[in-house]
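Next comes just one chain, in structure tokens: the form predicted on its own.
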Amino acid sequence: MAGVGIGELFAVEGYGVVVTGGASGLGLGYGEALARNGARVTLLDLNRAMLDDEVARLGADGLDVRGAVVDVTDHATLDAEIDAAAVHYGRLDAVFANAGIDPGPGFLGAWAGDERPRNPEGVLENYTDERWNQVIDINLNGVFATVRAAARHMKKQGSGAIIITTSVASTQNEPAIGAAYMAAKAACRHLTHSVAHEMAAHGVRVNAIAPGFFATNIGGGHAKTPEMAEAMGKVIPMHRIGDPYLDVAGLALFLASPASRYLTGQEIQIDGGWALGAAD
């Protein structure tokens, strides 16, 4: 690739790619970045409503996408939808095993002036196994499914790139935010390592994105609330949320084209500073 110039490094026309969780939030974000970019990109998601609402939005600016009502966690239906896409593109280029759900409390609440008062529904010996399970089974379980239907076709073709969604919650501890979600996150951080080295001789890429705090769905959409995005700006140096599609569809392109042809193994942290402490 000696003197490739800088469309050529990121060029995804014609690729084929898979999104799950790509109704809405940064899974959204990816998609429409490969999308606006000429690849050919499959939403999966389990929101009808909204899944054909971004079909059609992204339709109508001429862009090639098409979607598909999917449970992560019904590992039949999902190796299925992942097996059409790669029957329908004729490749598999880049899937992102992006869905996940909020995990609920953690065992503290939010500041309270200068005090943080624990939170009894998040504490542990309040922690359900039906909480637990369903948070380790969607943001776990879902994240390997993903990636093993993805590895059985770039296996055999001999490239693609896989990219996992973890979280800054995968190395540092939030005491707001549920256990589960930390110890699902951690998992798919290790996973990642484990599945870059096993494909690395394949021609398979596996990454990372580990995003900070960005104006999503999750958890109800409190993060796109005026009073979130306050808070969050004090003590995120950058001063800002993330957006969902303007700061990361450059990542997502990066780790899915060949500019990133020799990055395997990797978490890459989108988080605006958050992840270093308050600077202000």
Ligand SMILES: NC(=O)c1ccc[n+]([C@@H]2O[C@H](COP(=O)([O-])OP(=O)(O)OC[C@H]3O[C@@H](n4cnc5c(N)ncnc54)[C@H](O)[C@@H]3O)[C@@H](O)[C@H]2O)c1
Given for the second form:
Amino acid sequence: MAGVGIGELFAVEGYGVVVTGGASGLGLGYGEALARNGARVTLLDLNRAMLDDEVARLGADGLDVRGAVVDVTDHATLDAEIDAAAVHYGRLDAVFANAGIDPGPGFLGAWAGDERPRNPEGVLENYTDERWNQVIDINLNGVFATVRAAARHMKKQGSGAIIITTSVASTQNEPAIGAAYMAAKAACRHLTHSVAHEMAAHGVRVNAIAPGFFATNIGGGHAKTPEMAEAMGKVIPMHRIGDPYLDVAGLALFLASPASRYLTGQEIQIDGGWALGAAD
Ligand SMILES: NC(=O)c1ccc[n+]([C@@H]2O[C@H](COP(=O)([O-])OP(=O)(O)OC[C@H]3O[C@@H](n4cnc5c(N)ncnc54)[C@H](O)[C@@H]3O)[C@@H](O)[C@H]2O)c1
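Next up, can you give the form predicted together with the named molecule of this protein, since the form predicted on its own came first?
So here's everything in the complex, that chain up top.
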């Protein structure tokens, strides 16, 4: 870092960046934020159609963005695509382990006025092994495999930033989503600590972004409906839900860039104050 002006602090120009779950929502927001600041970005995602659309949209804006279809539960393909990105860029500076699903329902439904109805469909005795394993496979095992693949390159390089998307649900129960999501996000929070500790001596920083409620395609897009925006706007102290580009771009850039060069092992909540308590 040549100086401490804002340009040097947040300089990611030429960075090689990979984002899992990068075709939509928060992952797309992180990738776009980095690409608009001069990074070269690879979006990995399961959804080929969304990936193609977003790579084309960002490319048309002159941004250096490529995409590859990867299911993060297929660790061999995930390894191969992260290796390919590192070879393509000749470096790997930031990897966002972000792909995740919200496999609701949980034992409570969404707020309906002042009521929050019980949801028999989401109770524990109806929670199948199949559902549990799917969530753990994507939201925990997929994150672990992404972090491991990134670390292989960054350790050799002696630098890099790994950023895990957790959730406010890593520390606070969200009863509309269900048990495996809570367990996976809490595990990812502590995985952040474990890997950060191990990688600190190798110059690799590992931090987590814990979002609150953002209007993305998760859970079939329920977060994007006007009814949900209105209901959650009453619950969140800043009285609005998050925008998956504008409200995360700064934090993604901060955690990937030299601006956070001495920060590791931290989970940063970004939630309009949701985790603080009830809105007034
Ligand atoms: N939206 C929120 O309010 C919110 C809150 C807290 C945490 N999160 C977390 O943010 C992350 C991103 O979610 P989002 O809200 O942007 O959702 P999203 O559905 O808009 O984006 C997730 C992306 O991940 C991809 N994906 C899903 N399974 C995959 C797999 N097996 N392999 C590769 N890609 C896969 C999807 O195709 C999608 O493009 C998740 O980890 C989620 O748990 C979201």
